[in-house]
Structures are given as structure tokens and as C-alpha cells.
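This document starts with one chain, in the form predicted alone, laid out as C-alpha cells.
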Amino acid sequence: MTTEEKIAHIFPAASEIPEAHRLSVPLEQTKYLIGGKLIEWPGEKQNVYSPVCIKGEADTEPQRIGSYPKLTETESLAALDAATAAYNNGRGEWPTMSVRDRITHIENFVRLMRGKREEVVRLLMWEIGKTFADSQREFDRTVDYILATIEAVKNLDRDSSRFVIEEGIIGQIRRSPLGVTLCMGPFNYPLNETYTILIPALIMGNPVIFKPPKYGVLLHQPLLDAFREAFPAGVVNTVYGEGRVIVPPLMASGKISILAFIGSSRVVDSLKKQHPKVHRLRSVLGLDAKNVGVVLPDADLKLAVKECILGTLSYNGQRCTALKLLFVHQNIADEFLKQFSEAVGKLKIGMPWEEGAVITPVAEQHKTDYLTELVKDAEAFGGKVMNEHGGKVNHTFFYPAVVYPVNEKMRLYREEQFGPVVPVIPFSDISTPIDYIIESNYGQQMSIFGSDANEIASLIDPLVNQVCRVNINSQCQRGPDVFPFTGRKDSAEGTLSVTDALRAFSIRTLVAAKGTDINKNIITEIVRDHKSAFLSTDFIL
């Protein structure tokens, strides 16, 4: 069969479905976590769609998949009511709990999303169209990610287990709560990086209200039980429905005092406004990228068509981390787009079960438009489709376009595409990409592929004050998770990795005391009997 007949005949019939992959009845999610309670809904639904199409005797239709509830301001206010009763301004349960107390919890969590891997890797994959191995992927890395935020706080602990004494004075420095903390996370990776903000806001004792994504829903689902039962009441809440509705009531309570969110700029600019103490609120952010690699003229072209095609294909280049821009010498641009183009033509095509398959269908509802948008005016403005079939739309399936020349006219040229497009750019002299990336409106990382140490060497170091990552010879990625993930400009606001994010959703908080006879009796006192979370020499092993 020839690419375009594949592309013509992607998807299947309901029939020739795998059994291990069907869904066998749709999921009607009708309950939401709020206080500790899972509380039927009785109202309005909203329908979920899978990207993946089903073909029937007359037309080949989008596969409804479930549905969930379309909460309105009365329920998003009453989750907002549970998570500040939970946090009791820093009274209750959870944010004084010991260290050790909350990992305990944490852990418990661990165990009982284990249990779900199965029903949350499938729905996964339906939702969004991520394929069978990468739904898989993203699960076991979201439960390894878990894993070391508790090694992480364990040695975050262990170092503040310990008093310092200056000019007189004996202190204890920890790291507390900030508050009841909104997250938000983002459709591509609504496990992960959801779960990324999630769980250090959790762990360090911050109350969380929870709302998953528009695309990647009902996979939360399986795990609304393992939240109520792993935390006190009030501490994980759930929120669903459109976030017009239901999320600025939240800010404009003032009492939202995180803001945990990845998704686009402008929404987040919104949302900032809408609270009426905006200097009182933490921002953790994680927003758009327009991700550059530089291909110079003595690059292994081997070797950076292979990056270059995972860094801008990699699930239908729909990840912030993704290569949304190739810079190409000229001298060398014919070849790399000839190799390029042949290794975008060797990509398996087809469903998210199928194995070794690549490009899949794109989550969003009407990307193909978009997307074809794009494509349509790059070639008025020049640019040219360079591989065979690119471009080519069957419903909710792009098959990946390569367009060269790409100049300052067209849209491709400052739009993050977030999907499977591939603008490519010739440059003669250096100064062309750099001069770019200087003046983006995004900072999150870039691309060198070349030999030369000191060519590479003199990019270097204007780069990493423009990008928060320069990669050498590889793609664009937020792994591993021990490396600080965030971005300059309009691409982040403070820093996501296992550490840094515990620093991320919580604050330096100190008892002092002047070292008097008194004093010194105090604390022996309660640190002896145990009496405070906070004041102790506890060591967790």
C-alpha cells in the first residue's frame, strides 16, 4: 500500500480494533472529588471525542469515548471552600503535618495509582492519541518523577534537620506551605506534567485544587478514589467544565495564593489579572516555545537529521519542548533537506495501538485546519512542501509537511505550530538565527548541531543568556528531571525539576531565638519531646 493510500485508509473499522486496546463502553464520568467526598453530578455533561476516527458503512466519524461533568462557579467556589478549610490559614491538618507524615501519604498514593495503570494508559491513548508505548511511558515516568520528589524532600528535610548558630542567635530554617494552589496542566502530557506541579505543591503542604486539561480528562478518572482515599479531606479537589466558567471565580476569591499552570501565555496573562492581589500570589509557570536548532555547515548530517526529526516529530511535534524552527547553512541545505525529508518518509503512519507507529492523529479538534492554514501561507509568501504527501489531511490526521524557504512573512515564522510542520530556514551568516532567537518573544531552549568546539564554544555563551537550555548535537527536552526545566521572556516563570520545584511551592520560613539559658531550655525541650513538626531534629531515612 503507498503512503497516500494509507493515509486514505488510516483509520479502522470498529471491528478491526485490537480487543486489548478497545474501549468496550464509553466513560461516563459523573463524580468530583471536593472535600474528601466524590459527589455525583446531576447536571450537564460534557462529550469527549478520542482524535482517533472510526470507520462505519457510510463515513468515518470521530469515536466518542466518555464524557464528564461541566461543573458551574457554585462547585468550582465549593472546591475553592474545601482546600482553604484544609489549609485553615495554615492550621490545618496538612500544612502542619511532619515531613514524614506527608510522604507517608504521597506513598500511599503510589500504590493505589499503581493499581490503575492499566485503565489510565488506555485512556491515554484514546484521549489524546499519544501511541500504546508512549502512554505507557509517560505513566511509569510520572510514578518514577513521584519517586524522586520523595528522595528529593527527604534530603531537602535532612538538610534543614539542623540548628545554625550566628552572632548569638539559634535558628532553624524549613521550607513551609504558601496556600491553596490551582494547577493546571497541559493536554499533551496531562499525566506528567499535571502530576509535575501536583505533587510538589502537595508535598511540601499546599492544599490543591485540580483542573485537568480540555483534551486528557477522563484518564484522571480511575484515580479520583486513590486521591480521596490517600489525603485528608480538602487537600486534593477536583474541578471540570469549561475554564471561562470556572476558574476566575477562583482568582477573583484572592484566595488562590499558587498558581500552578503550563499551557499558553495569553491565558495565563488573563488568569493573573483577574486576582485582586496579584503581588500575594506565586506564579509557577510553564508557557509557549518557539524552539530553534541551528544545523551549521560541518554538522553530522547523519546524525542531526536524527535529532531533528525526533526534536520536531516526536508526538506530532505537539510538546512546548518540540523544534518548532530549523536553521539550515545553505551551504548544506539542499542535503539535509533531501535526508530529511527521505527519514519523514520512512515514519510508520497509523493508530496509537499500532506498534512502531509515529505519526498518529492530532489531539486538538480542528488543528488539521490550523495547520493547513499555516501551509497555505507559507506557499503564498514562497515556501514549498518538500516532502511527498506533506500536508495531506484525512480528519483529525496531518501527515507531516516540510516547508522551505521560510522567511519573516509568513506565520510559520513566529507561530508555535505544535504540530507536525516543519519550517525549515536557510542561513549564510551566523548572525541570521541568533539575531532570531534574540528577538522571540519566547526563551525556553535551542538546538546547536555542528563539530567545531569553537564555533559551538562562541555560541554558547550569548545563547544561555537568551534560552534557559542549549543542547549540543540533540534535540530540545525537558529530561532528565533532575535538570531545571523553565524558560526566559514568555516561555516560564520559575523553575520545574525535582528540586527546584519543592523551592517552587514553598517558602524559607525560620524559628530564631537569642541564645539564652531560657531559650536554649525551650528548645531543647520541644525538640526532645517531639512537640513541634517544625522545630525538630527528626532525620528521615
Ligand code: G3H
Second form
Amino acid sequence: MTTEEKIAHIFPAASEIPEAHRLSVPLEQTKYLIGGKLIEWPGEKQNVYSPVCIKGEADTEPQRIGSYPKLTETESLAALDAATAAYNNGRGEWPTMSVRDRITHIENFVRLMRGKREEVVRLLMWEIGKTFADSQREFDRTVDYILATIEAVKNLDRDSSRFVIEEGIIGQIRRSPLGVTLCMGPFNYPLNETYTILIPALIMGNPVIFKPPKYGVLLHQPLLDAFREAFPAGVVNTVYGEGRVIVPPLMASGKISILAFIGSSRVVDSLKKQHPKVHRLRSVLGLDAKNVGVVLPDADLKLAVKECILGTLSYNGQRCTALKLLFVHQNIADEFLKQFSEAVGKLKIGMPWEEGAVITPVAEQHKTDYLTELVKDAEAFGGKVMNEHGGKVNHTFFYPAVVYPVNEKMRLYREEQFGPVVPVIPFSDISTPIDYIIESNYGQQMSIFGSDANEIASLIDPLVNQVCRVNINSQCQRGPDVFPFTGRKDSAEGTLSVTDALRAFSIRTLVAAKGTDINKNIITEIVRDHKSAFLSTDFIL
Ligand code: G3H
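To complete the pair, please output the form predicted in complex with the named molecule; the form predicted alone was given just before.
First the chain shown before, then all remaining chains and molecules of the complex.
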């Protein structure tokens, strides 16, 4: 089959889907979790369509894969009440529980979660079109993240289990919870990135209200029972429905203490403004990015092409860390484009379950219209699609388009395409990409491809103060998960990583006393008789 034919016949008939990957029946989710109870929803439901379309007799259409409750403000506020009661002004069971006991609850959750791997992976694949292999990786990476978080919290607790004596004052310094946390993850890593905020929030003692992203809702359903079973009532609450209906009342209540959100800055800007108590709200945010790759004239082209392919097109470019603009030195631009376009041509296109498939349908409905608009706009300003078939569309499938030469008049120059369009800009003076990065509203990461240590060093120093990670001869990425993940400007607020997240979801609190005899006696008695969970030298092994 030619590529053209493959694109035209990319979607299967229902009977052509391998049995192992079928969704036997649509998942009609009818329950939501509030206050430790799975509550049946009698009201309106939201249909869920997969980006995978199915070829029928007459037409090809997105596959309907289920539905979920479209809750209203009333249920949202009920979730808030349940979480607020669980926190009980910091006096609830969960915020006052010892770290050791909280870990036991999280371990129990992981055990239950592992049993749901197959179901979650299948739903992840169907709901957002992520390849089967990547969906499995997302699940496993999430479990590893939770286990690493448990180890990190043990270390933190060990460090806090001692007294500090300074200037005659005895202190015990720990990290304490902040309060009710609203967790909202993104559609592209609906499991992993949600859990990288949800789990640290929980383990530090904060009750959580969790709202899944617009795409990537059903995959959480198999875990609802695990949440209910593993945590005390009200510690984990879930709300579903339209964000603009169910989220603003939560923010406007003034009772949310942490807004943990991974998604677009446009959405979060308006949410933050709805909170009446600005200083009460802590925000932990992972937002937009337009990461740049700079290919220097002495770059190892084979390596640069390989990494730029991964950086621009892994999961169809739907990663916040994706390389979204390539600056290529004009001396090597032709050769780079030739090799890059050839490499794009070799990427396997297909359905998410097909072995080796890299380019799959894009997750968001109507996204291909937007991507087509971007390419057309670039063409109107002198850009060309450099690769064969670039920009061809079949329903939710968009064949990657390499667009060159991109300039500042084009939308692709500034907009975060979040899809398989690769804009390339030629440059002769290194100040061109540097100035772009300085003027950009975003500041997450960048990649430099080159072989001269002096030149790379001269770029690192100005650029580390513009972005938060400079990658040398490698694509941008979040992992390893112990590395800090953050950004400047409109790209992030706060820092996430296995250890940083524990800080983000807690505040340092201490008990201090002048070292008088009476105080020493009081502290000794409290510690010796285990009278306090906070003031304690208990050590987790
Ligand atoms: O969407 C943004 C993700 O955090 C990217 O993670 O670099 O591991 O794909 P990744």
C-alpha cells in the first residue's frame, strides 16, 4: 500500500479490530465518588467518542466508547463539603494521621490499582489514541512514580524526626498539609500527570477533589473503587462534567487551598481570579510551552534528526515538552530537511494497537481543522510543506507536516500547535533563536544540537535563565521523574518531581520552645509517651 492509500484506509471496520484490543461494550459510567460513597447519577450524561473512527457501510465515524455523569454545581459543592469535612481545619483524620499510616493507605491503593492495569490501559488507548505500548508505559510509569513518592516521603520524614537546637531554642520542623486540593490533569497524560499531583497532595495530608480532563475521563472509572476502598471518607472526591460549570463554584467558595492544574494558562488564569482569597491559594501549575530546538551547523545530523523526530512527533506532538519550533542553521537546513522528511516518511502510521505505530489519530475532536488552518496560514506567508503527504487529513488523522521556512508573520511561529506539525526556521546568526526564546511567553525547555563544547557552553549560560531545562543533543522531556519539572513565564508555577512535589503540596511548620527545664520536660514527656503525631522522633524504616 502507498502512504496515500494507507491514509485513506487508516480506519478499520469494527470486525478488523484485533480481539485483544476491542472494547467489548461501551463503558457507561453512572457513579461518582463523594464523601466515601459511590453515588449513582440519575441526570444527564456526557457521551465519549474515541479519536479512533470506525469504517461503517456508509460512513466512517468516531467510535462511541461510553459516557459519564454530567454533574452540576450542586454535586461539585457536595464534593467540596466532603473534602472540607475531611480536612476539618487541619484536625481531620487524614491531615493528622502519621506519615507511616498515610503511606499504608497509598500502598493499599497501589495494590488495588495494579489489578486494574489492563482495563485502564485499554481505556487510555481508546480515549486519547495513545499507542498501546505508550499507554502501558504511562500506567507503569505512574505506579513507579507512586512508589518513588513513598520512598521520598519516608526520607523526608526521617529528616524531620529530629530536633534542631539553635540559639538555645529547640525546634522540630516538619512539612504539613495546606488544605483542600483541586487536582486537574491534562488530556495527553491523563493518568500519569494527574497522579503526579494527586498522589503527592494526598501523601502530604491534603484531601482532594479530582476533576479529570475533557478527554481521558473513563480511564479513571476502574480506579474509583480503589479510591473508595483505600482512603478514609472524603479524602478523595471526584467530579465530572463541563469544567466551566463545576469548577468556578469551587474556586469562588474560597475553600480551595491548592489549585493543582496541568493544562492551558488561559483556563487557569480565569480560575485563579475567581478565588476570593489570593494568599490562601497556592498554585501548582504545568502550562503551555513552545519548546525550541536549535540545530547548529556542526551538529551530528543523524543524531539531531533522530532526536528532533522524537521531540516533535512522539505521541503526535501532543506533549507539553514537545519540540514545537526548530531553528536550523541555514548551511545545513536543506540537508536537515531532506533527512528529517525522509525520517517522517518512515514513521509507521496506524491505529494505536498496531505494533510499531507512531502516528495515530489526534486526541481532540476537530483538532485536524485547527492544524490544517495553521498550515494554510503558513502557506499564505510563504511557507511550504516539505514532506510528501504532509498535512493530509482523514477524519481525526493528520499526517505530519514539516513546514519551511517559517517566519514571524505565521501563527505557527507563536501558537502552541500541540499536534503533528513541525515548523522549521532557518537562521544564520545565533541571536535569532536566542531572541525568539527571550521574547517568547513560554519558558519550559529547549534543545541544542551541536558538537563544539565552546559554542554549546556559550549558549547554556544565557539560556538557563530563560528556560528551566537545556537539553544537549537530546529532545526535551519531563523524565527522569526525579528531575525537576517546571518552567518560567507562562509555562509553570511551582516545581514538580518526586521530591519537589512533596514540598509543593505542603508547608513547613515547626514546634519551637526555649530550652528551659520545664520545656525540656514537656517535650520529653510528649515524645516518650507518643502523645503527638507531629512532635515525635518516630522513625520510618
Ligand atoms: O505533556 C507533558 C508531559 O509532562 C511530557 O512528559 O516529556 O515524559 O513526554 P514527557
